[in-house]
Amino acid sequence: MLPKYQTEVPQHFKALFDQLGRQLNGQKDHHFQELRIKGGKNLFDMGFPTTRNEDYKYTALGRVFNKEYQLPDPKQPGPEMMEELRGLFNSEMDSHRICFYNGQLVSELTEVNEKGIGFFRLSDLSDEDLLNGEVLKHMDHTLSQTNNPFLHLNTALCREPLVLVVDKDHRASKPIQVVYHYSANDSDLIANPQFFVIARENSKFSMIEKHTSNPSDREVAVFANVFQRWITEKNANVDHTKIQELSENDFIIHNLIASQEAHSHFYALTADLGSRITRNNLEVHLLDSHTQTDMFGLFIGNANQHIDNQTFLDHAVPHCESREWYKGVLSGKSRGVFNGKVLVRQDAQKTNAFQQNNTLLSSDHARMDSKPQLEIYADDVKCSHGATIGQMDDQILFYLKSRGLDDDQAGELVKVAFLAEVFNSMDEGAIKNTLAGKVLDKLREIQ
């Protein structure tokens, strides 16, 4: 039986995942396969979530997953495709480079050549392999503990894991690129990248993600369902950003859990400026004391549009501090969604936790569904929360336009200063410049 407010996984997704075991039959040893298999059947035993289900009310997934997907090509995309990709990466970012298309590796574009930094295809590991042995548990226990059915279908669904390693007291001598796209030609398409990171202790790196796809006038779609486990160990200090731009007929989830140990500090941006239907399940769990947590967020939407944050903060120790902050600028018939809970324990004293939210809605059609929440266990503790949704400010707006701007240069400026917080979170330069240009650009699309 279903659990309540769960529907039935389509069957489609059954035939998905027994194409994939006949297509890894020579893999069947490996002990990855027994996660697939464990994947596969929590999902079927879970079920996809309703708008009846507390963290899905506002973002109905059934035009997601009611399509018929096909699983991506195996092999290495061909010569123009090669061009395409390579075209991606931003060339004035002297960084390590690593490239997945339709959700797999493409070995060719991907060069992380610094000694240090470590990154594997789980298959490649050895059974004798204390890594591999690691990652297996972490993956395991992930399995075990979550209630998020697309985490399992990511797992039934993921040809081959990847893992990156920072070592111990490294501290990395350039940013890592890492580029997701994708491509549907002749049907819809569903990808499930999984992807695990760990940072060692006393170890410093910075990772800019980017998401795209081929045009919207095609008529299939893409499901990106992307899987990420991040290990943060004491000392480490570790700076990820994500920018997501996929063309308006497309659907991704992103789902990260990240962990960090003492004196670490795990920082977040996140950055949705495309899709048809986004949704981003962030959570991070401090497991020791003296961790700083940034969760950050951008979201432009515009048309048809739904972009929804649920973020999960877990203080379970003392002394930890952490900021969480969320923007965005609406317009057309876009809708955006922020549920963000932060969750302070009995033992959790000494907490400092700030969450905020903010929308600036700039057409009379789009709307807002935010909820910050709290939860606190714990008496010796500081802790904020609040949210605000907006419409442009006219005085503000004549006030510009007297100065000499014109409706659009107005517009512009007031939400590059609503948006400021955000980019004033950022320290690493090149990334914030590649950042500030993307977000410009779409500010100018919806104007």
Second form
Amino acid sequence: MLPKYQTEVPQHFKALFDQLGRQLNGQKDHHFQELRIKGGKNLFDMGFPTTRNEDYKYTALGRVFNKEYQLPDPKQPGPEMMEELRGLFNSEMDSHRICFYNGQLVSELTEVNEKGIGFFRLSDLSDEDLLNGEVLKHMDHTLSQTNNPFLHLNTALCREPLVLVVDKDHRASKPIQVVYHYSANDSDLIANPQFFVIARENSKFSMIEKHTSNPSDREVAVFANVFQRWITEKNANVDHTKIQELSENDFIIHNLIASQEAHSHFYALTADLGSRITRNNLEVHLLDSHTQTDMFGLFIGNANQHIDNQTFLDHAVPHCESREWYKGVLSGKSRGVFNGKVLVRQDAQKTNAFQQNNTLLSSDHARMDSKPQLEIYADDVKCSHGATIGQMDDQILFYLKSRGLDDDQAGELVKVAFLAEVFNSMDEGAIKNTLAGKVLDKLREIQ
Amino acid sequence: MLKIKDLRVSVEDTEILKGVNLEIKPGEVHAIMGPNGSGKSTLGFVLAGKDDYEVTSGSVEYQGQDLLDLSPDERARDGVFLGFQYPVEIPGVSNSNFLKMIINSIRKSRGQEELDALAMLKLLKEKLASLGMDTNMLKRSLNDGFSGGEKKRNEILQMAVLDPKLAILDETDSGLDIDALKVVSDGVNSMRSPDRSFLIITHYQRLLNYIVPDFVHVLVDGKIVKSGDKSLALELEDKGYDWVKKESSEVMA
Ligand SMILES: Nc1ncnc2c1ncn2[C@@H]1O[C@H](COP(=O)(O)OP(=O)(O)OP(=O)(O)O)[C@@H](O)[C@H]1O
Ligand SMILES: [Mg+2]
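The form predicted together with the partner chain is what I want next, because the block you gave corresponds to the form predicted alone; please supply it.
Below, the chain from earlier opens the complete complex, with every other chain and molecule after it.
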């Protein structure tokens, strides 16, 4: 018999959807409820993907759906958890702060106070507010276009979408630090944060986003199903770094869709160090010419971790440039998947697209499935793509050891060196240092 | 310092070293010459602990202990240094970070205090200057895109900071221009001391004008077929290897 999730969306997801509907009764009139209900309907029509779906060929999600998830408690966390959450921010980084606990905003720990940067709950915007209409219109459009059921799941089970707007011509004075923390205690927990980010014309800012969960000495699991929609308007310049460090029983599906207007620059760095199963769906749509898109990825897996990066870059217009480079180190019995699709449509002349995935397997039992795909329908373009999967080079290791470095030091040096291009793509500063520190810790832990 | 007895070494069932005997006393400089493929680099790798090689018989004693029992990093920490004939390139590792890392790890293993950033910089600058190297070399990736000569100087730089007891230099002179040869030789000569020994592998007698050896050995087909003093190198330069090959087969016949 087929597992249940392959034939229908498990009953308890429907039950959660109904439960949230009852809880949100008071906000019934808000237009987001219409979207939410649409999301639920789409999800139940569409169902969850199985490994027979080409895009999920290497990532079986049975383990994820096989749980009796509960919705997060709508109450704000207690004082002890507040302290813990506060500690998750990098206090050495002068930054704005946004805190999500189990996918819900923690207002006490959220501080975005800069003229030119707006941060709202969607439900706080009045129906007449232009921003409200704009966000809902985009969301409706995105959801009607997608075949990704996790966007529908997120919308169906999201309590309150958040909106960040960086105003026209505004250059943020400091980065925005976003902490997503999850904690499952007595039951399995599902979290569905939804975040809408708008970089207005000629604006500039950077964001660092971290995902963590409570320690894994528990039977129950967290399932974080994140949805972010980024709009980068004309000449906007945004820089987004995500560091995922969930505990080893947890699941995360991180969905990010960005669109870029003319002369904009979108930089995304996706770093996955934790979780049992990670799936990243990163999509960038180019709406106008002379854009620059950077998609960098870094993944380090050990034990039974499974890290799947799915990216889609749509070159629909001419004169755009993109760089995509994912690098990872897999040890233990971990598995990695890279499925990067770059589409260069017929109109996209003078496209300059680079795509590369390199993986270092540091154990005989680790495995990588890499599928870089470049589909080109224009003739005057510069495009390249490739993938390598290799082992540690014994000649290099011997050279290092002959200088007195022990096995661990030599291995660490080789791995760090292997990841160099990803770090080189980052600006110098606190975000880079934070990531470098975490990567080093993880590499030491898996030796 | 080093006692090699009847050392036989194979790679994938092919015997490469066929019974090497060699003793090096503290403070001595020995040179090994020999035709291509005779096993000179193999000897260096085996002494440094590369595990592609199988020692089928014989023994190597270093400072009273069984060298073959130690891992490559233990040997390095105990003072064995191999300057590679072909140093490997490691893109992504900065030369300065690498040097700092090996200096501090060796200091730690010798019970010395680690150097702080300032002391480290001072040490590196000093050593670089003495080898006529540009400080820009520190910023670059380890050996990555280095010219042949730059790589060899970088090997000598590593030797200088690691302060070994036994330095094996495998064709460190190949690829060096005349000035560099002089600088590198000066570097080696300045490190000569009564308790440090050198094993210098070279094809060229010219190097031995700068680094004057106490003994010269000729390795042919996995065996030392002739040993002598520095004049042997001159004789080889003059007459070629056929001469020793012939002589040794006559001796054996
Ligand atoms: N890892 C290996 N695998 C297979 N054969 C090897 C290996 N290492 C050395 N050999 C072989 O052993 C022989 C000796 O090689 P070695 O490099 O020691 O010679 P050499 O005397 O240093 O020569 P050269 O003067 O050209 O540097 C050669 O025939 C070489 O091909
Ligand atoms: Mg050689």
